[in-house]
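Here's a solo chain for you in structure tokens, the form predicted alone.
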Amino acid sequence: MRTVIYPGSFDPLTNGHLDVIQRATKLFDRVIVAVAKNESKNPLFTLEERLDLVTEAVKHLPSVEADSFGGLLVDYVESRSAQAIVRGLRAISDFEFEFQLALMNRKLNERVETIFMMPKDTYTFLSSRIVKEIARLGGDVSAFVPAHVQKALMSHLVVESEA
């Protein structure tokens, strides 16, 4: 079984992420969306919330599962018997950073391949950071995230503004 890991903070999951996930299902038998525990990014959502949001978003895709991980990605890839990592590239500016990560992962474990996928052109401008900023400023993010993610964003931002 060909398995790929799609890692990220997914804070929050966007339609661009979903596009990459859906397209990865065409290339791999199993796609594991791996939510990173990286708390140094100071996420809006807790790890459990991000995992729940991803799980809800992919429940209609039988070959996709959501999980979380901490530590080295290549160790997680090995622990899940995966063959590859998939990463989304929105623009050329993403490439240098992603290329460095891919080379480092290869140095740490040469058996793990990295596959770069571009989202549909309608999502090339989309990032979790931009979605959070639009939502914080009262903008409509319904075109950028699944409905349950939009609802969770609004709930978080109401609590944040009351604090």
Ligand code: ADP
The other form holds:
Amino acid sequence: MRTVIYPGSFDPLTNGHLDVIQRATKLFDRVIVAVAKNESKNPLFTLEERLDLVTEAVKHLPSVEADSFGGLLVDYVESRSAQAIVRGLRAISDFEFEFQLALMNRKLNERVETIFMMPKDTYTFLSSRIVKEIARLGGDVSAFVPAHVQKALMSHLVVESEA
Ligand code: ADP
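Mind sharing the form predicted in complex with the named molecule? What's above is the form predicted alone.
First the chain shown before, then all remaining chains and molecules of the complex.
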């Protein structure tokens, strides 16, 4: 059984993330999308909300499950009996940070491999940060996120503007 962990903030999940998840299912028997607690990043959505949005997005993919984790990623990888970590690479700008992270994780546990996947070209400009910004400014994000994520963004932003 080959298992891969796809870790991230997923604040919120976008079609770019889904593209990486779908590609990973072709290579692994099981894909665990692991939502990081990451409180220091000041997420728009709570951990529970981010996890719910991922769970809903992957429910049609039988080999994919959603989970959350805190602490060291390599420890989580071992605890789930996974062999690898998958990360998405959109552009050169992702490379330096991802390279550093992968090598640090290898230092911490050399049994864990990191693999990178490139999304479909139309998703290379897509990030959770940009989706939140467009939604905040009243733009249409329906091409960038699943419908339930769009709905969640709208209700969050209404609450924000009323506050
Ligand atoms: P993190 O805070 O860990 O970077 P993100 O949720 O922003 O969490 O991203 C998780 C992973 O998904 C990262 O490897 C990131 O590069 C990748 N990713 C994010 N958006 C896209 C996209 N549009 N296409 C491909 N990979 C993406």
